[in-house]
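Single chain ahead, written as structure tokens, the form predicted on its own.
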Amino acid sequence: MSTAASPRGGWSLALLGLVRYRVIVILAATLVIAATFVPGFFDARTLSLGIDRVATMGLIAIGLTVVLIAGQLDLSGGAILALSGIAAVGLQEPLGQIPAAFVGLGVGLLAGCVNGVLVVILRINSLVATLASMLLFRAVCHLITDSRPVSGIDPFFGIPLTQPVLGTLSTRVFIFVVLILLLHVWLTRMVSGRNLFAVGSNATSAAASGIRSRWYLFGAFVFSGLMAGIAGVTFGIASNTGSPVFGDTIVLTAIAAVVIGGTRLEGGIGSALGTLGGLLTLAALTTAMEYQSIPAYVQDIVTGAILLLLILLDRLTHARRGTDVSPAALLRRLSSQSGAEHPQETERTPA
């Protein structure tokens, strides 16, 4: 019974290594598949249009981060995006570009204390109550710009947020770089940033344990709103444009950055690191496509398809979430079961 019980523990060690390491395994096979249908995949000018590509989505992805490890929902990113880069174009007139820059972020501040307003205070379900400011905040966007976009006073301003500044990066990838890094220092470093987890987890049992849970939800609407505000600000700047429509599919893109990175939906797990993992791959995934001209329907579904699969593969190892999978514990598990064989076969020499 244990010789034959040994090799399916060994799969099942192997599936549970697959699924806790599977943001790297996506995304090494993600760069091998691009680099075979890619030429020049490689080279930095390619690697830096594609990691440019997903820095405002990005900025939001950090934001949802931590909503998500909080077992909350927001929905609002898009629209807050839309709100915050029409403040700061729109505004650059009457009140100067670095003035109105500042505004757009004030903006997307204000929208993340709706949105903790709604879900802390006046106990909204988070998706309900994210869903409903996201419609309000969008209308507000048509109805102050009569549904057309507005132009900056000057189309030059923001050219340095897409010059290069360190290598082959670009001043708003730098800055969603430096922003996930102090996040993930937060989330692994800092007792706070370890107290949301626990909210996320329980935020009952961790409010009886004496964590403030309901101001780190609020804390965490706040800050979503905050990086919504900043991709609104920072893309609105760089393309001298606010509009209405800007963002109006990017929060679903970015959930799906984060739940590929290994944040669970319902709360208490996630890391930015993580998140990181899951906006590479579906860069890389979403450039390697483009390039063979695939649709962008079919790449939905690509993507779509590779969510639903690690969701599955998640649910199907959860019940065994607290068994050690580090490399070091299945290069010891392994050791042990080839150990444990050779005595077997020792034993049925005699007979």
The other form holds:
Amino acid sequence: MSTAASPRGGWSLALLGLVRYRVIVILAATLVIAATFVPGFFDARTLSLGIDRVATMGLIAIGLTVVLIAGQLDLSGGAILALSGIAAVGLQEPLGQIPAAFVGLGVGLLAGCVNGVLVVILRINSLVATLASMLLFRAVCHLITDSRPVSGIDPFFGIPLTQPVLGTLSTRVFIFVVLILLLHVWLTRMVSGRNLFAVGSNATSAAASGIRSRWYLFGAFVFSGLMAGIAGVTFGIASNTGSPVFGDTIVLTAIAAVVIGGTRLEGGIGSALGTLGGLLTLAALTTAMEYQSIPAYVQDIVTGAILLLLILLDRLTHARRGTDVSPAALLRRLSSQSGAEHPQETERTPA
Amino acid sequence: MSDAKLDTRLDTTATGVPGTSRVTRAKLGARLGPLIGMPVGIVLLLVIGALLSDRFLSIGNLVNVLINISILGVIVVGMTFVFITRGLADLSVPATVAVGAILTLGLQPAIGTFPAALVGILAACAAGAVNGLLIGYARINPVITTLGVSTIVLGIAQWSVGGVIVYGSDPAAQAFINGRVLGIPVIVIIFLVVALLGHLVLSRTVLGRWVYAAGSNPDATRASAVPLARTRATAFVMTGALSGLAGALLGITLQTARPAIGVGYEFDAITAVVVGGISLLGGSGSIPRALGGLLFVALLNNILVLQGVPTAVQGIAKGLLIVGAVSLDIYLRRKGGRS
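Next up, the form predicted in complex with its partner chain, please; the one we just looked at was the form predicted on its own.
What follows is the entire complex, opening with the chain shown before.
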């Protein structure tokens, strides 16, 4: 471990730095590519539209970031999105628009609680548990709508959600950006946020050191359900439709975005800003490729390849996690490396 | 994933073979539970089905059920290996099924049906090999690996045919697969042969022992010089090949193949294995148990269809069935002294 942790040359250090800041690197690369291929890519209008497209998936990805950091998996986000969208749109007639939207959020919260009960109380593996709840929620959607889309009472009610405010971003993008920044603050600045990482890396030791692991796990699923609920309500209101087939592929793409952002499926490692980076990368990539009218299946190949490449890089350098790769240290050591050969310079012992 | 972390007690008694554990030997009920649970459940379903509908126990209906589960059953055999090696689950099944189906029908006019099917299976096998390399040797999380590989493989398959639906051109092959030999449908025979081979490999060969070892205690397995990476990779290669075979069968029977042809098969296969009482934690389970789970789900579906229950309710039933089966399994294990 100690030999593996001391990088030998500038190249390996550069590689380490590349992996550490891969989200920024890949995002910058995609933006450059997008800017070369799409004229006017950096126009406020293009950017705004591009981000607006990922807002719904972004909300799901926020919830998934928390669940993945806690070391779990949630496949039911798409089904919850459909269910709460149906509730928010279908109940507009009897309840009114605003109360119906709140019912939609409540549905998301409740669905998250169901996942929490399955995983934390019944102790079912989260992959299987959320697979089962996904089937359940989706079936409920089909049952209450008779497999037909429902539409709202006022098509103009949802306009403000997608209309640009202050000339740049639409309201739902604002909701998404504010939530992801709040998540960043919670994960990095607050004790309970740090505790989540502890639970994700080892729930048993976290419990032994006085963290209520099981409550954190439960909370993660409730949070993820709520986020899917928000996504469903905003998407339903914006399109004035609730359909039982909405969001049937959204979760897998959202997982890909979160993982591209550096969050690990094994739990304990991840960040909100990374998820934002992953989402923006996917958005820029999709915009650029669609502009070149590259078929959807080729886009899939590119996305999948980037995903696998990033995880493989992450895994290959995993053994060297003890090395200091903060920007200052990296710069200092890279410059000293190029000056002269010092094989025995600043060797760090990994924590 | 979660249970492994919540409960880190070392399970030293499990040998992978139900009933041979020292701790559980004392508790007869808990030991017999997993062994007789599934047959009793299936018999119970048969009785309920016979009481509810007079068409249920007819030979025609039951053969239909068998035909329906044959293609999924081929995939379930592979998925069982993945589960037992603690490989979580193979989510690339829809892609490999599509590859099998698309290549079989796409190459049919050029080289004939059976060579085309062989090419399809080999291509799916290659996709499985990529999965195996990344999961077994590079030790990346199976969920994200199979997801990524699935996206790429499906993309390539669509690319190769230009993203359109492929139609079959060999009615003779379709007639053969749908036909019967000695009164048994050919597709069922293929399924039973695959299941038997899978069972023999798992219970009678060195590879089978390694599969159980890899799933029950990876560290001890590595220490005993068992090729852990190769074993785990083999499970994914097998699942890839079997999904390719399932895709080829599907393509020949339907005579059409669209890229989304395999969607849902991965979850259906996982459902069958899980209802069969095989844990995601690996190390235990068998082909008969997985196929028991498959049969249970199929019979339940059949009863619901015969009763005229809407499809949505069948989805609810399937979801509750997974929750019920897994909870019961976890409860029995805890009661039986295992983790």
